[in-house]
Amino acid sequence: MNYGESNIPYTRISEHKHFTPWESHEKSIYFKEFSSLCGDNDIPYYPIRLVNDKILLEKYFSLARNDSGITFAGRLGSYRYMDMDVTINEALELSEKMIKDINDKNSIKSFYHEF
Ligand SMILES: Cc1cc2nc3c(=O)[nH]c(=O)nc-3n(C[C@H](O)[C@H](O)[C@H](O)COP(=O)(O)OP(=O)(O)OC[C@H]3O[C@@H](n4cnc5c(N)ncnc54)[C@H](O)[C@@H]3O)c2cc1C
């Protein structure tokens, strides 16, 4: 459940038993998520493309474009925030294009999507 109201301190509650409604459990567990800025001791979960990050990213991308035999994809490979539906859709599209390249005896591309 998402909570966008300003008077509620958390942004969502996840109760995992609802992912498997066909199961029954005596107990449940749920998590509340609170938004906060990433501190020094936190794991930076979200890619944020600030100006310096973008300069560094471009260097990684040009190295990657000149590499062969490796394809970069997904959230880490493209350093983008991606929801799961987008990630899965891009992975399926990438697979089709990569399989075609392999069958056509072409070398595989570093990137199959433009960002
Ligand atoms: C806190 C949080 C909440 C989210 N909530 C939602 C949501 O509600 N709905 C939604 O649709 N999406 C959500 N997302 C986004 C979703 O999780 C991502 O879109 C999805 O997981 C991206 O899949 P991926 O395979 O590209 O990357 P990842 O799932 O990040 O997979 C990358 C994998 O590579 C592995 N790896 C890293 N470095 C190396 C290495 N050097 N060698 C080998 N393996 C390596 C990692 O361990 C990881 O398993 C959320 C993400 C976060 C962080």
Ligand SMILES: Cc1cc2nc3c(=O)[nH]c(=O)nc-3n(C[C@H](O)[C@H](O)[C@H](O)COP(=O)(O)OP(=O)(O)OC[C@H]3O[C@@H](n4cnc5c(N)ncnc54)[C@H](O)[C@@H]3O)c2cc1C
Contents of the next structure:
Amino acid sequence: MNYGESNIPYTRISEHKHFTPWESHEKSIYFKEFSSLCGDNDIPYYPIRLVNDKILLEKYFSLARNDSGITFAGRLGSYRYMDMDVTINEALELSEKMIKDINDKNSIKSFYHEF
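Switch from the form predicted in complex with this ligand to the form predicted alone and print that structure.
Coming up is the bare chain, nothing alongside it.
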């Protein structure tokens, strides 16, 4: 469950038993996520596209588009934050397009989504 209210100190609660509703559990584990800004010595969990990064990012995308033998996908491959439902949906769409390219004997693309 996501919480966006300013009076709630955490941003999300996840309870694992809800990931498999077809199972029955006597006990459960849950965790709360607290947001914070990424400090100088922190490793960011999510890509954050900053204004000054856009020029460098486009250079990376240009290089990647000309590369073969690798496909960039997901949060890190596209350098963007995505909720998990979007990530999973894009992965399914990517696999369908990639399978079609393989079956049609087309080359595998570096990107199957435009950013």
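Positions refer to the first chain, counted from 1. Quick caveat: nothing in here was measured; it's all calculated off a predicted structure. Each form is matched to the other, and the largest set of C-alpha atoms that superpose within 1.5 Å is called the rigid core.
K.L.:
Can you give the angle in degrees by which the smaller rigid part turns relative to the larger between the two forms?
P.N.:
The angle the smaller part turns through between the two forms is 17 degrees.
K.L.:
Superpose the two forms on the rigid core, then give the C-alpha shift of Ser24 between the two forms in Å.
P.N.:
Displacement of the alpha carbon, after core fit: 8.3 Å.
K.L.:
Aligning on the rigid core, what is the distance the CA of Ser6 moves between the two forms, in angstrom?
P.N.:
Here Ser6 registers a C-alpha shift of 3.1 Å.
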